[in-house]
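A lone chain, given as structure tokens: the form predicted alone.
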Amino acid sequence: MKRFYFLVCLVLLGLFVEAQKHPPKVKPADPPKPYGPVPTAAQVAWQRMEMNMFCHFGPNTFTGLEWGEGTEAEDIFNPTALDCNQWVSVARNAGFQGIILTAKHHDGFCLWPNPASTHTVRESAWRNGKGDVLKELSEACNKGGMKFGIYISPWDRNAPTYGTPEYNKVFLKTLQSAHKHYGPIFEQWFDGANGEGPNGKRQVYDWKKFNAQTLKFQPNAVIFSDVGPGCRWVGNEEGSCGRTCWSRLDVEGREPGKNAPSQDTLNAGNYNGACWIPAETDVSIRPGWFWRDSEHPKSVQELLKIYYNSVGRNSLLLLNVPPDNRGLIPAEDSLRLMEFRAALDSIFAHDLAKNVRYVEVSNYRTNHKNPWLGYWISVLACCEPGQYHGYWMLDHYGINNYDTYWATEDTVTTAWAEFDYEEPRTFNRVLLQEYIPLGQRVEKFHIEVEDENGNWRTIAEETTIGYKRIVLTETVTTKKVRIVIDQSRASIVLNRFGLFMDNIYRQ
């Protein structure tokens, strides 16, 4: 029997050599069709960030007003030591990719010498009339490796033609300077607040013709609004997005402001939406948007539990740390910010789910009728083993690649992936990601671990997963984790698993 055994093994080694010599050709099984509304290569490269920093500043940070009048004089505009290189050297180790900046407020006030308004920078005593918030910021983006937006707000309380046709043409000229000398900007951000102007009317505003100008000066700049067309407002300014969140959103007859969708559905988006427009949480670190004085920083609890009810839900961050009077970050919000990094670097950091035994899948990708023959096939082919593999979710290989995935069989909606470990993994944190690329798909998920006893059992279950899912658990210990997906819309196609510890964020 022994020699058996050992005659087999030699026959499998020559088969293995052999086959490095003239590997076997296995054409790759076909991968996946785009499902549904997909995302542009902006937007996909937008979520990605997964962190923002807004920056609320202008005349209402020497007021304490949070929406001005419009009838300030210029000259209240006078921070003593603006250094945008703070702003940027804080974003950075914050863990921040982009910085927006309140480039024009309700009140009209422009941080740039706007030449279609006479109510900026420009007529103000800051740097003698010389000053430009705006170039400043956008070079120290530029300088300090951090993308660069603006948000623009179409209400002007100080301009006016407010109230009049002409006003619109006004808006487009101030879009045209600002989009046109400071780019590239990766975010116009329009807010739809819609009051009267100085004359008591209100702005019957031009959508189509407003984005129509951002692109054209800015194309890959993703335009956020309630109704995008880039991303949307979640609904709130809680720091909370909805437990389920699509991607997709329907705004035929839509635009921002009175006539945009209800907020319980920007907040969770629509199941059979027609467009790719992803939600975005805005949110500030204090309790106003303008700095006060009087006000300070949310906890680093709160902090977390911002952070997973927002990008942990299918939704970007954008946390708004306002400057102070003198034109820096305060060193209360610096700290704070620290403190939020380095909590989530001490969660983060260290993935449980690497150094996988095994890992196991009711069902992947193959173009041989029986999978687990394809898959060796492959193996001795020397490709990539089993190409749409449950492996793919992981960084096992030491590639982390955004673009490899578990994707299963065009009819197959239902599966799971099997976890096993040599020794046992303690997590409370479950991370899941769809490749959103091809579109978004799951609807309904649990997450298994199996017991010492080995009888599995449901530690969670939740509903869309998106560009990326962090579900929080209960503290387990286990050898094996299962993920099932109950239902989806089309074939899965997930591209990461992770298990993860967190000792700091109390629920």
Given for the second form:
Amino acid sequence: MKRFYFLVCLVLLGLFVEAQKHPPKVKPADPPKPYGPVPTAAQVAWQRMEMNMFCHFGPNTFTGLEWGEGTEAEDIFNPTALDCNQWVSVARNAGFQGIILTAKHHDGFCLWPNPASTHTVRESAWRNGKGDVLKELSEACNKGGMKFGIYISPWDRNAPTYGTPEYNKVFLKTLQSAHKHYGPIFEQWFDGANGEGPNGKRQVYDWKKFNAQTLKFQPNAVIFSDVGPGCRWVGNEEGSCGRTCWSRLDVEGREPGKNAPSQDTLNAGNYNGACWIPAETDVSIRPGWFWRDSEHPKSVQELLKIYYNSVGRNSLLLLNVPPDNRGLIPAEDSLRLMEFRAALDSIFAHDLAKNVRYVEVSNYRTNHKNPWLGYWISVLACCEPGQYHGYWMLDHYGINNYDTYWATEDTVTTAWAEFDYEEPRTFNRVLLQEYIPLGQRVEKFHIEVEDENGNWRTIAEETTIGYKRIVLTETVTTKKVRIVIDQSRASIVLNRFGLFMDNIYRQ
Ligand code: FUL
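Please could you give me the other form, the form predicted together with beta-L-fucopyranose (FUL), since above is the form predicted alone?
Entire complex below, previous chain first.
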């Protein structure tokens, strides 16, 4: 027997030496072509942020209102201990990548000395009219490695010109003043609310000009509204994106507010939508958007549910954490965020998909005449194991792992990938990602596991994947997991597969 193993080793060694002398001359297969509308580089960078913090702060923080009247005296705004570095440090420790501040809410009060308004921090007694929250937060973000974004409400219950064409000019000046002096801004948040102004009239907004000027001063800003163009409202404020969620939307002839797509459409996107406008899920950690002494933050269970229903469903999560009347994130919110972070870390820090024995796929892009032989020759020649093989879905495998992926041949839109482990894995979360720089493709997939008797069983059936999909399954123990793509609109391009065990969230 020993002699047999020795001979096998000799043959393998011989093959290895031969393979070194004759490395495969086959040139690597071409990457898949993009399919349908695709994201801009700024939209990809934005989506990869995954979780950002929203800060509703202004006169309402001091009056307890959700929508200020616009008639509040400027002196109402008087934070006693404002510290934007504290906001940034809470956000960073919670795992947020960016902060978006309500620089001007519907009451019209500006948190910076906006020259286009007379209802600003400059007119308040706070810091003798010399305070500037936008400046402090943008500087704290720059210092703390956090991206900075702004919410500026077009609806203005204070501006005397609101409801007349003149107001659009005032609003453009307002945008310019914020965009010119407090950049770089990763996201501009436009609220669709369009109520009445001080003269009882509603405004006809000039969205084309608002967007064009925003991009002139902040070319990398992703513009949020009901219809994008950078990202879209998810259609509700409960923190729930559609189980089917396309990052595509039809916006021809549509506008934010009354003429927006239906809330259901915003929640799921349009299957054939002409534009890449991914969903953003905005939701508050508290019952209201603004801080109120009588309200308290959501539980870790609720936050995990929101995470799975947003980040886990192809959406970015924008979680509102309102500073209090001192100008600080309250201790109970900060503590809750740390508990939330610890929960996410305990679930997602250990990827059980690692240390695979082998990955088998029903198809992958290759120029080798015989893909199986070609694959093993590549391995023996110490080349990359098939540039588009299923191995590239494992996070630790590639060096630049976001841009490496499993890709099938152009005509193959149904395929499977099987992950085989030496030791059984116990998990209840399956994470999948499509490589969105090439578009969104998968429309139906299921997950199978093999039991001890060698029988395969389906544990989940879903529709879309998109940037990231976290499938919640029953807890299973298995040595073999299979991802089956049943229907895809073009060749399959997946860049991530992960397995996780969540002992915290009770479904
Ligand atoms: C809504 C606003 O009316 C709320 O006050 C809040 O700012 C929320 C994020 O958007 O449309």
